[in-house]
Every structure is written in structure tokens, then in C-alpha cells.
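The chain below stands alone and is given in C-alpha cells; this is the form predicted on its own.
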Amino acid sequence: MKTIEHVYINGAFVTPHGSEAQDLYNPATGRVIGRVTLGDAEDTRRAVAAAKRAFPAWSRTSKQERIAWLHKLHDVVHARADELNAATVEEYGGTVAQSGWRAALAAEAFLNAATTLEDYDFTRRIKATEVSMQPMGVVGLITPWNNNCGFICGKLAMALAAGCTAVIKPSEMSAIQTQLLAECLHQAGLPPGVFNIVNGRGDVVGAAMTAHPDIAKISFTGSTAVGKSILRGGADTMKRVTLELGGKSPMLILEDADFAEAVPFALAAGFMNNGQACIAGTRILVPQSRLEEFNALLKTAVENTRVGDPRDPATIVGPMVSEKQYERVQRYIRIGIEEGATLLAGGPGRPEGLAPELAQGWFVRPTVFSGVHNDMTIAREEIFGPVLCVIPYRDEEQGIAIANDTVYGLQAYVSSSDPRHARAVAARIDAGRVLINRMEHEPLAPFGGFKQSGIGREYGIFGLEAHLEPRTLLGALPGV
């Protein structure tokens, strides 16, 4: 049993004012593995006060000083990558096949911020005016459970690079991972108050951050519903926001696609991170003329997808993060059946053949529905589990229309044997990112969503400037 009894405020691990305790689980077994004491609104106020005190000195550090700190942060996180990976597998149920690179990617977020900062000019001239980019102040970083270390490091790296200080509210369900990461970040030796971490519930700590007048900006990753509440809650203090929200991403299979490549691409996009990914390609759009061929190949591939122990390198899909999430996914599978969609693979209940120690784990059968219409619930709402919908289309125009017929617009995928054709189609899809023919990530390119998938962008220059405000000085350049 792991017991976490501290929050991190003003450069130290301290006993929280909050007293509520919450159990932590191994989702592969359903067993309690730890307990965390949650912070409250008073802890939030203390953390904000510490960040506010630290801001003047931190905001005046030079670019080179901040670059040096970012490299140090990378080093301390990278040094404990194996421990962070193990914690992700145990507490989240992330498979070792995918978790193996997550901690390294989290550490690299600091190097990516340093690279961005290296080439960034905080002062620029427009005719006779001087425009300087100023750090906003204290930022609140609210992160989810499906990539705990990655989201914390990615958001913190850009906030620090911009000269901001931070208060972090991670998911309380990820407290073991957060504790390890906090120990790493503490080891870097940043000045007290530059970053602070308060475990706590969203309706307590998150709400206190959203309403606090000394927090200038909220950067949030999570559901669209909560993102809307942050917008409403931050309106009184005119908070700046970056919101990376939900998705119902289309995987558009074009008629000229090579199915030997398209089917694995579709499953990689759909089942990534156990299906618990806002960018998962859960709507697979297939030309009606080739639907039978595609379904046959997809059915075989899904039935051969390994589900089970996330510690096994052969496992592709691990458990849902919680019993609540398991029940949510089961409910959507039942809805799909009730709506008249055809089960191509999977279905309700747990997979067969689980080891006895995993029998109570929160495993879902990888499920694919065919015969889906885009107005069905399972095609409209984000399920956040390994459940995919195959939607046929008559011609390319209808395929693009269906792809765009959603309130979301975070990510999309296009499969085609002709790269030029794929690029032309991708340019017509309303999404912040479109991946063509393969799973790919560029950490210096902007990431964020259209429509109800969010506001603003993260990563690279776009992510840096999301923490800056332009100040224009007129008359600062006499004689120009």
C-alpha cells in the first residue's frame, strides 16, 4: 500500500489542510493499492499565494537561465523514467507496449520548450513601436488521468519557458504517478513557489483555481463539459484559457486505400491508450463499395487483438482506469446494440480467457459496430474506451461531410495509397490535426481542437505564446 499524505507548496512537501482521503486502485485487478489525502480550497489558496510571490523574480529571469532550468528538469525526470513507467502501468493500466515511451516523452517536453525558447524573440519592432511579449502571471494547470506525467510536464514546461509560475491540479486518480513526478521536479531545485502541486477533486481544487483572481490563465485538458464550466467560472476574472477537450475523431478510409495498411492504422488510432484517448479514431468511414472487404479484415484483426495484463509486452488493450469508466463503456455498448448497430466484434462484458488474478479487473472487450449511421449515439458521443463504429459512405464528398458532421474537431485520420489525394482530402477536414497513413507526433507543431474540442493551442511557439501577452510601447523608439 502506498500512502500519499502531502501536497507540494512553495518548494516543499507539506501536510494539506484538506482531510478527505481517497483510495487508489490497480485497474487490472480492481484492488486498492494506495490512499491519497486530498487538498482543498485552502491548500489551493496557499499554492496560488506561493506562485504569486515567486512570479516577479521568475518572470525576470533571462531566456538562457530558463533554458538551463528546462534542461535540468528534463534530466531529473528522464533519470526516473523506468519508475514513472512502472507507476503508469500499475495505477493507470497503461500497457508496457505504449507506456515505455510515455515517460521519455514527458521528459522531452522540457527539451522541446527549451528548443522553442532558444529561437524565440520576446521583443519585436513594428515601424516605430516596440512590442514585447510579457508572461501572463500565475497559471493554473489542470490535467487528466489518461497521460498524467505527459500532460503535467508538457503544460509546466511551456508555462516556465514563458516566465510564468504555476499551480498544478492533476487527477486525484493518478496520485502515485504524481508523487513520483513531484519528487523528480523537486530534485531540480527550482526556486520555491515557481511550481506547486495540489492533489484534489475538480469540484474543489479545480473550482477554487478557476475562481481565484490571482490566477491569470487556466490550461485544462479533459472533457468538453468541464471545459465549458471553466469558461463560465473564469469569466468574472477574465481568465485566459487553453482548453484541450473531447473528440470523436474520424478515420477516413479512401477508396484507393490499401487495406493491408489501412486496417492496422485504424486499430492503432482507435485502440491507442486502451481506447482512453481524446484523439482516438473511433469513427471509421469506409466506402460502401468496399465495406464487406474492410469489415472482414477488421473483424479478424480485432478478434486477434490481445487484451489483458498491461505488464505483458504482447498486450494491446489494457483495462479501463476505473470501475466507473468500465461501466460507462459497457453502457455505450448496450446503447449501440439497442440502436440497431451490428456487432462486428466484441460486445458487452469482460473478455474471455483472463488470468484469475485479472478476473475483477476493469477490462472491456475490444468492440466494433458496423451498420452505424452518423446520427446514432455511439457515433456522436465520446465513449473513451475501445469501441469503434464503422460508417459507410457513398462517395468521397459524402465521406468528407460525415467526417465533419460532429461537434468535435480535435484530430482526424486519412488512409489512401495516393499521398497527394490524401493531402487534398485532409485539407478539407475540420480538425486541429490530421494524420495521413500513419501514427505520428510532432511535439513542436501546434496541438488543439476546432469547434467543441477546445480553445487555443499547445506545443511549440503556439504553446509558448499562449502564456504571453503582447505589450505595445509607442514613442519608445525616438527618431525611427
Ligand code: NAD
Given for the second form:
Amino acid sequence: MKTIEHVYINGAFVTPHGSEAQDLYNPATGRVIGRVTLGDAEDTRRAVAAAKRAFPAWSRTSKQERIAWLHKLHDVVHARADELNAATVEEYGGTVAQSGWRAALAAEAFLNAATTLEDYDFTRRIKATEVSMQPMGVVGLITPWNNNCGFICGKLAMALAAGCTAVIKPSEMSAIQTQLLAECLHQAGLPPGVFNIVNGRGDVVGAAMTAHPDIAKISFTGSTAVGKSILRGGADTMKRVTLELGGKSPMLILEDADFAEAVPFALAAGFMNNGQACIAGTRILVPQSRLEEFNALLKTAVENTRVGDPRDPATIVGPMVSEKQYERVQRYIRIGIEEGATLLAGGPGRPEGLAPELAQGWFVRPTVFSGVHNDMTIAREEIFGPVLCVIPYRDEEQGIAIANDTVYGLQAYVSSSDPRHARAVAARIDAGRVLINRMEHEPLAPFGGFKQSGIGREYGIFGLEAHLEPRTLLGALPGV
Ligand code: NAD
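The structure above corresponds to the form predicted on its own; please provide the structure of the form predicted in complex with this ligand.
Complete assembly follows, chain above in first position.
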């Protein structure tokens, strides 16, 4: 049993004012493995005050000083990458196959921010003016449970690179991972108050941050519903926001696709992170003329997808993070059946053949519905589990129209044997990022959503500037 009794404020692990306790689980067994004491609105106020005090000095550090700190932050996180990965497997149920590199990637966020900073000029001239980019102030960073260390490090790296100080509210379900990460970050020895971490409930700590007048900006990753509440709650204090929200990403299989590549691509995109991914390609759009061929291959591939112990390197799909998430996914599978979609693979309940110690774990059967119409609930709402829809289309125009017929626009995928064809189609998809033929990631290129998938972008220069306000000086340049 791990007990987490502290929040991190002003450079120290301190006992929170809040006293509500919450159990922490291993989702593979359904057993309690720890307990966290949650912070409250008073802890939030203390953390914000510390970040506010630290801001003037931190915002005046030079670019070179901040680059040096970012390298240090990378090193301290990287040093405990194995422990962080193990905690992700235990507390989140992330498979070792996918979690093995997660902490290293989280640590790299600091190097990416350093690289961005190296090339960035905070001052520029426009005609006779001098425009300088100013850090916004204290930023509130609110993160979900599906990539705890990655989101905290990514957001913190950019906030610090910009010269902002931070209050972090991680998911209350990820406290073991957060504690380890906090210990790493503490090791870096940043000045007190530059970053603070308050474990707490969203409707308590998250809401207090959203309303706090001394927080200039909220950078949030999570559901679209909560993103909207942050937008509303932040209006009175005119909060700047970066909102990274939900998705219902299309995987557009073009008529000329090579199915030997398209099927693994569709499964990699659909089942990544146990299906609990905002960027998961959950709507597979297939040309009617090749539907039967595609479905036959997909069915076999899904039936051979190993689901089970996340510690087993052969496991592709681990458990859902919580009982609530398990029930949510089961509900959507029932809705799909009720709406008349055809089960191609999987279905309700737990998978067969789980080891006895996993019998109470929150495992769902990797499920694919065929014969789905884009108006069905399972094609419109984010399920956040390994449940995919195959939606047939008549011709390419209709395929593109269906791909764009969603309130979301985070990511999309195109599969084709002709790269020029794929590129032309990708250019017509309303999504912040489109992946052609393979899973890829570029941490210096902008990431974020069109439409209700969010506001703003993270990563690279776009992510840095999202923490800066331009100030224009006139009459300041001698002789101009
Ligand atoms: P969530 O929205 O329920 O919670 C996210 C965070 O917000 C948590 O820390 C939670 O405590 C906090 N929160 C909850 N209510 C709040 C409130 N009223 N005010 C302020 N904060 C509040 O999301 P989740 O269930 O943790 O994560 C899954 C969701 O996150 C999915 O919708 C997924 O698509 C989305 N997501 C998006 C991205 C992206 O980059 N776009 C990445 C990962 C996950």
C-alpha cells in the first residue's frame, strides 16, 4: 500500500489543508494499492500564491538559464524512467509494450522545450516598433489520467520555457505516478514556487484554479465537457486557455490501400493506450467495394489481439483505468448492439481466459462493430476504450464527408498505396493532425484540435507562444 499524504507547494512536500482521502487502484486486478489525501481550495490558493511570488524572478531569467534548467529537469526525470514506467503499468494499466518508452518521452519534453527556446527570439521589430513576447504569469496545468507523466512534463516544460510559473493539478487517479514525478522534479532544485503540484478533485482544485484571478492561463487536457466548463469558469477573469479535448478520429482507408498495411495501421491507431487515447482512430471508413475483404482481415486481426496482463510484453490491450471507465465502455457496446450495428469481433463482458488474479480487473473485449452508420451514437460519441466502428462509404467524396462529419477534429488517419493521393485527401480533412500510412509523432510540430477537440496548440513554437503575450513598444528604437 502506498500512502500519499503530501502536496508540493513552494519547493516542499507539505501536508495539505484538504483531508478527503481517495483510494488508488491497480486496474488489472481491481485491488486497492494506495491512498491519496486530496488538496482543496485552500491548498490551491497557497500554491497559486507561491507561484505568484516566484514569477517575477523566474520571468526575468535569461533564455540560457532556462535552457540549463530544462536540461536538468530532463535528467532528473530520465534518471527514474524505469520506476515511472513501472508505476504507469501498475496504477494505470498501461502495457509494458507501450509504457516502456513513456517516461523517456516525458523527460524528452524538457529537451524539446529547450530546443524550441534556443531558436526562439523573444523580441522582434515591426516597422518602427519593438515587439517583445512576455510570459503570461502563473499558469494552471490540469491533466487527465491516460498519460500522466507525459502531460505534466509536456505542459510544465513549455510553461517554464516561456518564463511562466505553474500550479499543476494532475488527475486524482494518478497519484502514485505523480508522487514519483514530483520527487524527480524536486531533485532539479528549481527556486521555490516555480512549480507546485496539488492533487485534488477536478470540481474542487480544478474549479478553484479556473476561477482564481492570479492564474493567467489554464492549459488543460481532458474531456470536452470539462474543457467547456473551464472556458465558462475562466470567463470572468478572462483566462487564456489551451484546451486539448476529446476526439472521434477517422481512419480513412482509400480504395487503393494495401490492406496488409492498412489493417495493422487501423488496429495500432484504434487500440493504442488500451483504446484510452484522445487520438485513437475509432471510425474506420472503408470503401463499400472492398468492405467484405477488409472486414474479414480485420476480424481475424482483432481476434488475435492479446488482451490481458499489462506486464506481459505480448499484451496489446490492457485494462480500462477504472471500474467507471469499464462500465462506460460496456454501456457503449450495449448501445451499439441496440442501435443495430453488427458485432464483427468482441462484445459485452470480460475477455475469456484471463488469469485468476486478473478476473476482477477492468478488462474489456477488443470490439469492432461493422455496418455502422455515422449517425449512430457509437460513431458520434467518444467511447475511450478499445471499441471501433467500421463505416462503409460509396465513393471518396462521401468518405471525406463522413470523416469530417463530427464535432471533433483532433486527429485523422489516411491509408493509401499512393502517397500523393493520400496527401491530397489528407489536405481536405478538418483535423489538427493527419497521419498518412503510419503511426508517427513530431514533438516540435503543433498538436491540438479543430472544432470541439479544443482551442490552441501545444509543442514547439506554437506551444511556447501560447504562454506569451506580445507587448508593442513605440518610440523605443533610437533613430527610427
Ligand atoms: P476529465 O475531463 O474528466 O478530467 C481531466 C482533468 O480535469 C482531471 O485532472 C480532472 O480532475 C479535471 N477536472 C474535472 N472536472 C473539472 C472541473 N470542473 N474543473 C477543472 N478541472 C476538472 O478527463 P479524463 O477522464 O481524466 O480523461 C479522458 C478525456 O481526456 C477524454 O475525453 C480524452 O479525449 C481527453 N484527452 C484529450 C487529450 C488531448 O490531447 N486532446 C489527451 C488525452 C486525453
